[in-house]
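Listed next as structure tokens is one chain, alone, in the form predicted on its own.
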Amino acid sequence: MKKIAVTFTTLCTLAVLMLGCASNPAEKDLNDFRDYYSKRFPDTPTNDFINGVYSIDKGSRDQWESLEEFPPYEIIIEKGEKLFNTPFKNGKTYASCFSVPVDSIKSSYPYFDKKRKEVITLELALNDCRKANDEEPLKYKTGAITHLGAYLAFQGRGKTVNVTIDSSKESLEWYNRGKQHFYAKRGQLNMSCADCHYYNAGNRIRADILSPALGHTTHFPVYRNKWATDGDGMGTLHRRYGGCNKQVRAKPFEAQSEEYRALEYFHTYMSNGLTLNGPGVRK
């Protein structure tokens, strides 16, 4: 028995070194990521990072809390509920496409689909549902897709972020692609997501305080004052990704591109264990 145990231990050690056995490299990333923010902002409770910059700056938080008393996204939630429950031409509704209750839909995404060998986001799933029911797909950054997202996010408030990164080659490839995007510099300003929201979180860029990346994905879709000038103010996470790329003078990827879905996979995994609190209000 002792010889068998030694052999098994040796095999496991070798497997760990080759991204196998009982270890998953994403787990270490998650622990290091969480530890970094807890040390950088020791007075901020871990779950409060779901409130973005409002978790680390009292002045901003006071203004935000007053907005949340009469949130501008309330009417959007109502529109989303109506859309979700209105039958398609064939008589089915969005609910027919999901195997979980409405309050668990939001927390089920993103995930790696082993059959399709790709990451599926909520917005992609909503349009897949429409296509399966012979309906035209929705635009991915604004409009009805954000109304549905706001309704599902509101229904899912209080659920926990629980993205799975399994040890399969394909799942880790998508995860590492998102991780690489987060840390890679791009654009004329030669900046990465991490430059703003990891290394410089809490610092100012002009008049704005840079928010921590931890908790970023918990409150989307969001209403932004900036976006209210040319629409209803709502936008998806991928709309925000595109805006960030433009701000560093890099060409944005298409919403729901593989690049942004991989980024969302990594980005959301980094908030595992935090509470969903969407939709949200941001500047």
Contents of the next structure:
Amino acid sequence: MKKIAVTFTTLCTLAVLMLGCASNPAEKDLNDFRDYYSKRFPDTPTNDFINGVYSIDKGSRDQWESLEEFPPYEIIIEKGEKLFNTPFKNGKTYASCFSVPVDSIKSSYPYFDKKRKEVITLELALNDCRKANDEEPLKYKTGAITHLGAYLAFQGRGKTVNVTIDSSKESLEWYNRGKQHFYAKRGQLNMSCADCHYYNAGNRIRADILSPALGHTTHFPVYRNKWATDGDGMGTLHRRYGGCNKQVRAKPFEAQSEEYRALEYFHTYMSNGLTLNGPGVRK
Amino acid sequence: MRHTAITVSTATAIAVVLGSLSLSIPTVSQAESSVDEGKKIAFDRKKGNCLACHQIEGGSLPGNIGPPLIAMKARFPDKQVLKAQISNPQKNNPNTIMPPFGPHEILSAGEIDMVVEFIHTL
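Now show me the form predicted in complex with the partner chain, since the one above was the form predicted on its own.
Next comes the full complex, this chain leading.
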């Protein structure tokens, strides 16, 4: 891992000399981030971080793996497939809004749209598609959007996280906003995402082991028993963001707000190169 | 504890001298009740929730983000130093994950005092 990073930096240094390879501050962040987790969890192969807390806690892994054999999201994927292929009132389908095959949709998001000058997530793109076809937008945290998301995540399994932060001023601004959210203390309890999922990853907060932020985004949407008490158990990444903000008594942002899209952009970029494995099941 | 005991017996002695034993009773139960109250506040998830991060005798399923709270009287002979750590831990470590119970009004001044009384017995 380190070898690759070194080689890469050397290449980039050469490239700067020769071509003016716009050296991107996000790249250094990513290398530091990876380094930290690989030192903290030397027994976890990098790509295994996609399994969240189970990548570092053998105790709960077996139980989880048996859950994944008959996953509660299976029926959700089927619902999503049906939705995705059901024509809108105008006869078109979701597929008409995407320029890539169905198995490559998930891995195309989030990205920075240079024309719109904002980060576009999969959920936003799905609703843009509905609007373009005169359909009502979907809610962003639960329900149909998670069904479509689960189907597309399943189709996209095995593809690689590949977010680009090009060095355009605006894309870096979005990246930095997300990074800022990740490291800033907030809420009455005054804790940052990093306090729990970076500095204290692997430690227990009460009985819960804190997962590493590396690999956090690869398996959404997610099924949780906790979310099944007043719904079908599914939730988007932004639903989780809101939950984690609330835990520290901070007012959550709206799902798909600029703030959370920026966070998703940073958060997903940090997992570049890891394998997409959604949808997932978590405690 | 010893300190409390001495105070109590002094109070009792004075009370006996004064011929009014009843005076000593509120002193004893007040000291005990603020330790008990403090424990309740410390363990309450909606209040101190100290067990989220610290092992504390008598509490189940503690987290391990912070150090176990043991030998507190030896480690914090001065109660005011303990109080400062509990009320505003950022003073010692600006980047600590421990919540600023005082400045952010997570606990009231009175509640912090009771938590300090309890933690100091550990």
